[in-house]
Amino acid sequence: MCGIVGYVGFKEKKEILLDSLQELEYRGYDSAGMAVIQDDTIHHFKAIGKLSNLKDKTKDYQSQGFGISIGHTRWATHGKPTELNAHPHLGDYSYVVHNGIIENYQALKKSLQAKGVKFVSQTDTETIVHLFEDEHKTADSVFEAFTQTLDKLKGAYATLLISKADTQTIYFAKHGSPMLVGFEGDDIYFASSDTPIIGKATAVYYLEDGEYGYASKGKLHLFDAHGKKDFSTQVLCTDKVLAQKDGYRFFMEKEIYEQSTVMSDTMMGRVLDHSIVLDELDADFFQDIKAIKICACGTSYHSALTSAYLFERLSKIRCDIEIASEFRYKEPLLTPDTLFITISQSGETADTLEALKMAKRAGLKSLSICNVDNSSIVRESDTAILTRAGIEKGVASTKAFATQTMVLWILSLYIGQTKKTITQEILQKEIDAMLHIPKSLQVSDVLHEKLHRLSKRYLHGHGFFFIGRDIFYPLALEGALKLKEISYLHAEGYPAGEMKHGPIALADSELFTIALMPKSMHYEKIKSNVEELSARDATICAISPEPFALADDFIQTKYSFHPMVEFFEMMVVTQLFALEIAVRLGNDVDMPRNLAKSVTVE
């Protein structure tokens, strides 16, 4: 979820790029960079860390007259946050910035290396600029070389390219990652979202997937699969905060809607048509590993609980889950045949970090699942798998939970594939379900409106039970946590079969039961559990693809062919349900009381 900016025109380019990148820093702050071509000379600057470091590096640089320029702020997906890995990436005479993931970059890189091309970074992006210069050797024009480059790329990308081969032009393309073009007189701007160009441009065109072209001196040339394309602009929004939220009321709401796109980024290059690939892990990483122990806190703990079912069911390997703050003080038994996995959105969670250090001292092999490269937990671990969720501004985690769960599911299949404990038939069934997940995460207007209207009935009472079985029990815990975090109403998650072992004593008409009733897993059993609650007059809200006669409220889901597809679809329902209740109560959804995004103390 990096940020891209570009500018073609006569104004001072450094200030335009820096100001624009400042508005995109929420999309990534591992590193930043810019490149400007003026008078046939390329000026480029890169810095790791916050954008202020790039400002310091460029304080003595000024640009004058006509020129072309590109800039980038990075959220690492391939390679550590270093200057070499920072954008823009350089070929012999060209620069490129890129947001997204080039799925086939390894094959392209090997082919280019065989031709003698030298790579200096660990990124997928560098492949683009070298491939362009290789195509330029035989192409009739710079634009032809650019289009031939695009034809060879697989994956998601929004990219801008400048070259000394054509010092008047920025070449651009969009496929799967956001990018727009802004206009003001003869000035042309590029950006990943509205906010960088508000106050600079007055009109905007939002690029569609598959569109590409070039811009030079006040003229934009646009193409798609059918050739050159006419386009019309619209008036640019003038509210920066609203633009940063893409029109959503809250960052949390935006992040719930983003999950479908983000999940594709998480899977890209890892979930292939018939196999699982994890480039982060050496081929012998799981040699001599006979068990897994996972340590996490809060939402990450719930994703870990979900994965325990998957590791034992699919990988056929024992998996124990620990709350990090408890693990540190229980004098745990740690044996060298155990892989120690830590999960953290920020990579700075204090209890989880200390648990990891304990495991390292005991000699265990360690793996972290995290959203922030170069964070403390990632640096402390032997290796890491990044979730690629992008920055999550809402304190109550949504897309971080979704992507953590997906990475763990991917890892469970990878272990089964590596250790040959899963048949190709089952592996294929799981992969087919995985490829369906982005669709199951899409939020329809009908669903959101139903939850909005339904929420007004759940603002009182003495509490909520979220209940589920198997993998839907951790989802019940997560659903209850989301509601607690932002509505401040009491909610608990329970295994549905445990209700009659005590909690059912609380059942009456003022107890709200949110029942997760997947058709693909233990439906008849959970149906019986819900019927027991209904008989005690509890108010039932059933979430299921199957209509339930005893439900006071019913939210119908679409998918029922695989438990994990149902899991992710129901996850979205519980997130939106919590959001709408919190909104009706007038709470600050993005910054709930008493909470912090990254818990860096015990």
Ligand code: AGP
The other form holds:
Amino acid sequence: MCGIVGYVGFKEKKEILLDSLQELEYRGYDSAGMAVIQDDTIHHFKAIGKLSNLKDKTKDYQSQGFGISIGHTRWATHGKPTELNAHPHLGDYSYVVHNGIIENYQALKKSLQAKGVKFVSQTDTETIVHLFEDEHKTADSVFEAFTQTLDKLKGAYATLLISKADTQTIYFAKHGSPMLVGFEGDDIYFASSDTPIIGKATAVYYLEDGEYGYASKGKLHLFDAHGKKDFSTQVLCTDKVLAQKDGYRFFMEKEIYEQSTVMSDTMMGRVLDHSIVLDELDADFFQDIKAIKICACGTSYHSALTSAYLFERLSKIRCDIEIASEFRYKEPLLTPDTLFITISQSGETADTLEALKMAKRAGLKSLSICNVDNSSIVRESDTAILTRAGIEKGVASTKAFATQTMVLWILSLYIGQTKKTITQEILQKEIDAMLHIPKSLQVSDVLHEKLHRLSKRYLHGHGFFFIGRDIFYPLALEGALKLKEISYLHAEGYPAGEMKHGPIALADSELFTIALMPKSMHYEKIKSNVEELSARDATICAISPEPFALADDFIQTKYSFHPMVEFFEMMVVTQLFALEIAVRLGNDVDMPRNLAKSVTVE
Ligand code: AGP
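Mind sharing the form predicted together with 2-deoxy-2-amino glucitol-6-phosphate? What's above is the form predicted on its own.
Then the entire complex follows, led off by the chain already shown.
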């Protein structure tokens, strides 16, 4: 979840790196850095916080003539956001930037330390540069040392390395994390996505996993497992907005598809094989905490509602959820043994921010779950856990909801683990389910096509009811909100068991019921609720792994042993369902009428 850039050529390198990093800042902004080698001299700079801090630090520096350069913007996974942990990481005479995770870094670090190598950071990345310099002691060339280094790394990475041992060349490798190479004349650029190099390069080569090599004056040498490789470039798109959409029609669509990968980022370094780690929280953070109160708005509120089930079930801690705009004026009773959590994608929502200030005035400990570091809510909170969803451009929130819910699930397990309210066996079952989530969020062409075809039957009618039970009730609320926001059709989320207490009066063939029917949780209960609606001739669209005879339309999801896996899979279905209806109605999906991405007014 970091951003990488590199440049080989005669142009002024600092400006190229800073400008490129600006485009990647959404991928991480807890620190940034750069290293430039020119005339056998290395210049390097690092700064914590936003890129503007690195800009300030480098304001008196300018590069001249030919040189090589690398830059990085970081989102902390191993080790806190400090200057020492910021990239580029240095050895004695080499620098490296890296995106991804080196799984075997501890073993490598140990063996290097045994040889007397000193480490200054807590990162996995630093291992790469020391390993390289260690290999270089015996290798015949810098390139051989680099390839020997790669042979020893396990995990996912994209990396760039420069060294005083070869001041004309950038060494690169891609294995599981994105990286591409841009070309313009003799200039060669590297970046983790194409937007940083649009306007600079005209041709691009998207590196494949397992490819590595080196770039020197005007020439790229590419290798893979079979040795040296020819490659051909393609024309680089010139429209940044189009490029940012990565070929999707809308940002919202892209963000739905991205959920699978961003969830891995959210879990990285937090969900380990057998335990949960939250570096953001001090060991005694929950010591005096007896209850949790969460305040949020809109989609973030739905994520909070979901988490209340998890906190009470797994952490055995009382959890109340409040809509921030209601909380502000209700004269709430707040006790100091309550942890006050705010959830916000933007970190700027006025109602949520004000609720947080009220809680702080009452002396409550505060924690925010947010997607934007340094936002007002993060700054105002005692501690923050970032969701790492990356910038979300679609006004209708998708990946922010997914990652917020994941962070809350992680947090509920963290409390369960700390307070010993869950056994290791249950913890393991939850972790196994979590590790399955990125896969369950992958969107299949078959599913998307099915929802596209189905959507034409849902463009009219007098309303939608999304229904579900337990954690699927907040998901029903969220499904209805998504549909409302972008289709402008009336939709409501309801607890399935509550329909017979009033809303069922609306049931007729023009009432569309979207029924969330997971097999791993209360299946028979929801089934009877849906049967009651079907008996009143409501049109039923069932989302379930289990075929349902009374469904007018049926979207089959996968069976799973864990409700959260079903939850996330159904979430994708409801998001795509809303998207396809809105597209058919000709609406502006990314900027729906009357809405704003960040609601900074009361
Ligand atoms: C969701 O699709 C929204 N556009 C909206 O409900 C949003 O979740 C709400 O305004 C809260 O925003 P926040 O998460 O940035 O605080």
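Numbering follows the first chain given and starts at 1. These numbers were taken from a predicted model, which means no experiment stands behind them. Rigid core here is just the name for the largest C-alpha set that superposes within 1.5 Å across the two forms.
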Quiz item: If you line up the core, does Lys57 shift 2 angstroms or more at its C-alpha between these two forms?
Solution: yes
Quiz item: Taking the rigid core as the frame, does Val572 move its C-alpha by 2 Å or more between these two forms?
Solution: no
Quiz item: Under a superposition restricted to the rigid core, does Phe66 display a Cα displacement of 2 angstroms or more between these two forms?
Solution: yes
